[in-house]
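First, one chain by itself: the form predicted alone, in structure tokens.
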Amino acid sequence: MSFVPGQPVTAVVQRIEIQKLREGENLILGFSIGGGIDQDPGQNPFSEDKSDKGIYVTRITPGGPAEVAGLRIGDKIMQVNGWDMTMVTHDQARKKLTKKREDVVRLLITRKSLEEAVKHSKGSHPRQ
């Protein structure tokens, strides 16, 4: 997904819900997040993009809740729960990600393999 600013952003998304696993008080998405408005875009893994400062998930704990609800490692995450997390600093992310009064998270997010499949499925249906 290529971004130039002033000019509207074009995305192909998934909706992912995770169901969060209550161990005690804690409540255990099982999956970590990168990026953010106030972090250095150019060392972000997971964009072909050196200015993109969208937040992005960097680990998943293997069998943990968001593994199983399929979420991946490099999928950019575009809302959570209706909020827009397009232009978030890291800590807004994580904290919109771990309200303790929300036992469900619903993600729109986005993946290479999926433009990337919408792409070829664009090319191989010839336009009549």
Second form
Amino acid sequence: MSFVPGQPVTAVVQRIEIQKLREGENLILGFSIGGGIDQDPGQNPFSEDKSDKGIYVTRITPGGPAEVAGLRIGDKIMQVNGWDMTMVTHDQARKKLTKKREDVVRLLITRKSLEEAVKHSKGSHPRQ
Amino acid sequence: MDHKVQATRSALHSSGDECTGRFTSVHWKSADTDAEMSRTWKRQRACVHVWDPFFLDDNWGETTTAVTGTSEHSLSQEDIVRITKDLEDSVGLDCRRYVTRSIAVILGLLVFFTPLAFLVLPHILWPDKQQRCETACEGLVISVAFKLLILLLAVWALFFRPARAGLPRVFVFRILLAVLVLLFVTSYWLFYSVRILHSQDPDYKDIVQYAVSLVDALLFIHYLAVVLLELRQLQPCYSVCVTRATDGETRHYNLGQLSIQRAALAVIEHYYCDFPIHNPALLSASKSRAAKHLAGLKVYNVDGPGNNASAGIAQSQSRAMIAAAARRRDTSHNELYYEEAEHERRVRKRRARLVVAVEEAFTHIKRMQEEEPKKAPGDVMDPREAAQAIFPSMARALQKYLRTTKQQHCHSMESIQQHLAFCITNKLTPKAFLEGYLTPGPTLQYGKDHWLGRRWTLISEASVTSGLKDGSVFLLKCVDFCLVVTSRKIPYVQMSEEYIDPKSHKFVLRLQSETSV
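Structure of the form predicted in complex with the partner chain, given the form predicted alone:
Every chain and every other molecule in the complex is listed next, the one we just looked at coming first.
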């Protein structure tokens, strides 16, 4: 999940599609985000590299749309509906997620267990 | 004086059989002068087992031997004279001091009268040839007079102070300065006698200017003396660590560049102020433990005599002892722990009793105000009588506390009463009165027999007039104990500066917000 400045970021990502739930006037997704390029990366408990200023999932409402869709706490959000989330401010990220006109958000998220799963599968079946 | 001593001694012995335990007696009250006090004090030392008012339990014999070793001797006239003589310096050291002092005085007089002689001699030897002394010349004569006066005062201030100590070797810088002054004055006299006296120079102004230059140069030599003797050692250069060999008390001091003997003198002066008094009674516990370690093992030589060389036997014996001691399960640490805990508890209990007794005793005394109506003369007491009146109520608790902390030989009853009278006079609280007994203080605080007439021996591998160096070690031996002094150089400090612009103090907030979507 760490990156070298100037080089393209490579990560194993999972595609998650969340249907927004209507509660009264608001459309909610059922999770909380933290991080951003204007925030302090050292206080992020979920990141491996403490200088990573990406957007992370910090809380998931149990039974909410995010949990149902398969989002887990500690996931790093790489893209939202095609918009990049690795170099945005906190407020920009919030805006991209809470657009009133969209009912569905398609996220690309990455987590450590994904990489390990890929490594495991590569290792057990070499050169498939 | 002899019969007076004998008579009082017999009086003491006779009344001692009753052993009433009275605290006041005729012979203490009559001690008015200092000499009288010291004589009565010495008699008390000899006959303490008679007059000890703390005759409360059967181990008064323990008190006798603990106070002083001379209690079993009988004092005679010669002994008193010998004791008095021991307290002053011996004859040899006195002789050297007088010789040095007389040389210094002669040199001083020579130096002082030389300019005067320069001025006066032409008038005496050839009065008819002299020119009159003009204004400038008179001004110079006045300046010579005042400079000489200043020189006199300065020399008196620097050199004629009471000697603090007798050091083993001579003071190198003083010798250097004396030689310099002597050379200087001699060369001036030579020049004077050859050029002026011989040729009978009539120009008086030249002679006066010559005398002025001599006095100026002497003032500069005095400045050199101040710098060498006083100023040079002020800047701290070495840190010395002083450890008392018997109980490990350690202090650190900063000294400047001194010779080893002067550094030793500075250390001794600090010792008298800072180190708590040396108490040999506190060391008996560790000595008995050490004796027990050695006594536990016995080595038998099974092979019989004459088998090996004696050195081989001794070595193998000691090795066998060390190995056996290492293997043996030693429980002396357990004993030490419980003994110390028990002792601590006992000391605290006695201390609590003592504090309460003293506070209660102090409440019995009230300072009489001037405005109060005059009471009967029997009621009004001076501080000494007041101290003697309240002392019995706290005497037992104090004696028990001093015995528990093994300090009873440091404080005589007379000194305790004197201290009590002093505290009453100066309105000290009971806590202030007790402070001297609860914590051991520096050596000078106690009676004169603890520090008067102490001889210190300086033991050093380097020459004692050589300077103090990094890592130099020397010992200061006294009768009972030894001080080990090591010196370390204070490191050279390389300091650099960093400038901080006051406008550069700026701050940002570190956020970590969490938004739910």
